[in-house]
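Next up: a single chain in structure tokens, the form predicted alone.
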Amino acid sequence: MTADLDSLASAALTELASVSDITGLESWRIAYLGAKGKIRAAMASVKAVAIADRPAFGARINALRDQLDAAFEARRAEFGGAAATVAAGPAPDVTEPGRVWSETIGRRHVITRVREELCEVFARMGFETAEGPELEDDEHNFVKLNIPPHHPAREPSDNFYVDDPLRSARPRMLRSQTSTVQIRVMETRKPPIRIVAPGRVYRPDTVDATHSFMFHQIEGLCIDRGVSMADLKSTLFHFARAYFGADAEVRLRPSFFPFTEPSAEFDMKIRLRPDQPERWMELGGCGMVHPSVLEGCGIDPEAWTGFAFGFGIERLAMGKYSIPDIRMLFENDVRFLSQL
């Protein structure tokens, strides 16, 4: 048996000198060392050998697989130090793009990409797109929007304040709507002046299929030599037209709002659900910019007028998507997201 052994080390020391590549080189080491190979065939027959010669017949076959072993290893790092299990064939492309392993390919919430769709559709009209901080304070959120100090929108109940109202002059808080971006662009800039401020507003609003405390506006502020309501009418009624398609069918009422004077609601003919029929949903509010607006952001109201106007972005998804409750936008139901 011991000779046995000698010759099969033999012969195996003799294959692999003469292997000529890597995968000459993993062929051998399946014949000889792996799982079904010689030396493991070679252990199985040590249940023929005497009692008494079985533990020098087991050290023998330990010294002779550590020798083919290490003369693997030897052999293996004279091509590079390659692994020894890489298949047959053409070496891989590595520049080759990575394999898709999952089905599901993600996107942006709806949220987002109407949003973006709403900052193409004003961009077409000439409106740029502006931002401003959701941190906010008194005077942008209220003062200079014409807001009186004891207006019910000011009250602490409907804000989230973070400073105590009643103990700072000028009290933080989340801000309530993306007009405070319309003061800081018109604190900054002369006129003309076109622009679109999308982002999210806060306000304590019990949840319902309609509301939510957290939401996202778009806001437009057009400030120019002229301008009239008409131009706010004909600029709400492309947009309409525009995003929704030419048969939307909407209407201004007239409403109040500190901001704008004189001011009117927007509204759009809506259908929610497939089996329900189309209703009227209020998306927002709009106005001329009241002129003490304009005064306090240092516009001179008898050389500049404009308008603005302002709507809820989940509204609008609402109505395109015939979303029936808003708090499907939040709820991060894959299910529902990958409708849309």
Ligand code: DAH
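Rigid core: the largest C-alpha set superposing within 1.5 Å between the two forms. Numbering follows the first chain given and starts at 1. It should be emphasised that the depicted structure is a prediction, and the values quoted were computed from it without experimental measurement. What changes on going to the form predicted together with 3,4-dihydroxyphenylalanine (DAH):
- Relative to the superposed rigid core, F311 undergoes a CA displacement smaller than 2 Å between the two forms.
- I323: CA moves less than 2 Å between the two forms after rigid-core fitting.
- Comparing the forms between the two forms, the C-alpha position of N332 differs by less than 2 angstroms, with the core used for superposition.
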Second form
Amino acid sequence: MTADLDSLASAALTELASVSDITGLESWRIAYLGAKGKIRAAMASVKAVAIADRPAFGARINALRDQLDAAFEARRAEFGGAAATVAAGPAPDVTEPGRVWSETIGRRHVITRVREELCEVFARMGFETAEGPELEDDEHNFVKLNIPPHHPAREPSDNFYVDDPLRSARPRMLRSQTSTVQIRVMETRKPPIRIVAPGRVYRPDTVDATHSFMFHQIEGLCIDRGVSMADLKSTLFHFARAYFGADAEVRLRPSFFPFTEPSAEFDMKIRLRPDQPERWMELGGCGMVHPSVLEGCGIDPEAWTGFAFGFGIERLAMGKYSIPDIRMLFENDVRFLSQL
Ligand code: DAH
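Can I get the form predicted together with 3,4-dihydroxyphenylalanine (DAH) as well, since the one above is the form predicted alone?
Below, the chain from earlier opens the complete complex, with every other chain and molecule after it.
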């Protein structure tokens, strides 16, 4: 047996000495040191050795394997080491185009992010976030907001009614404003109240650079004892500077809404294109909650006062990121969205 190992050793070393390239070296390794090679086969033959001789046989064969391993490594080093073995396949084609990584990392839509940022800014001012349904009824969209039956805002051509407003006592509709959430919150909570309510609203407007049939608003409502127009103004101005920066230029302009008295429009100076001058852009409406609105929700207007506001989220996003056309926010062109 030991004699067999001796002749195996000398054959292996002779053959290894005559190997002339990396491919030959690899064939030699497979033949002698591989999983089905001669060393393994010799190890398996231990069963034929007398039990008493087995330890000596095992030691001898281990020594032989180590000797061949070392001899193999020595020759491999001559051919350029491990790297040469790995690179032994076909040579790389250096004229091939580079590998293109087409997997881009996804991101949330800019409107989603702006909505969250707005809620965060208002949260720092003590406003909780509230929600209401998109499928509403005219009670919450109009009646309780002090918008009387024949008001032009209720025209079927200006709203997405789900039920026929002439036949149904309480027609359902897609809400046209998030002011509905003011009513829903006041119906279910006692003041003091401080909420913002972001969400989708729907109006059959003709689509252009600043209008869409679906867009987002963020509504705000603050009701407490002694709340005044000065609180409204300072809250909105503070918000504008917190969200747009210390140099944000904003103004309130007298206006009219049935559910606030007095009412105002909130404008901000915005540059939508680098090549155009700044312009005043209307961000939304606001005012002091009308006493009848408070009363209709069971809140005593002698004891409590409040302010409310409603801004278009797309307008805010367009101002923040200088987006010149609202349609860009809904076309979902990844080349545009990935810049934001
Ligand atoms: N809901 C109004 C709109 O969609 C905006 C608005 C105006 C909301 C005044 C308010 C407010 O809360 O007080 O045009």
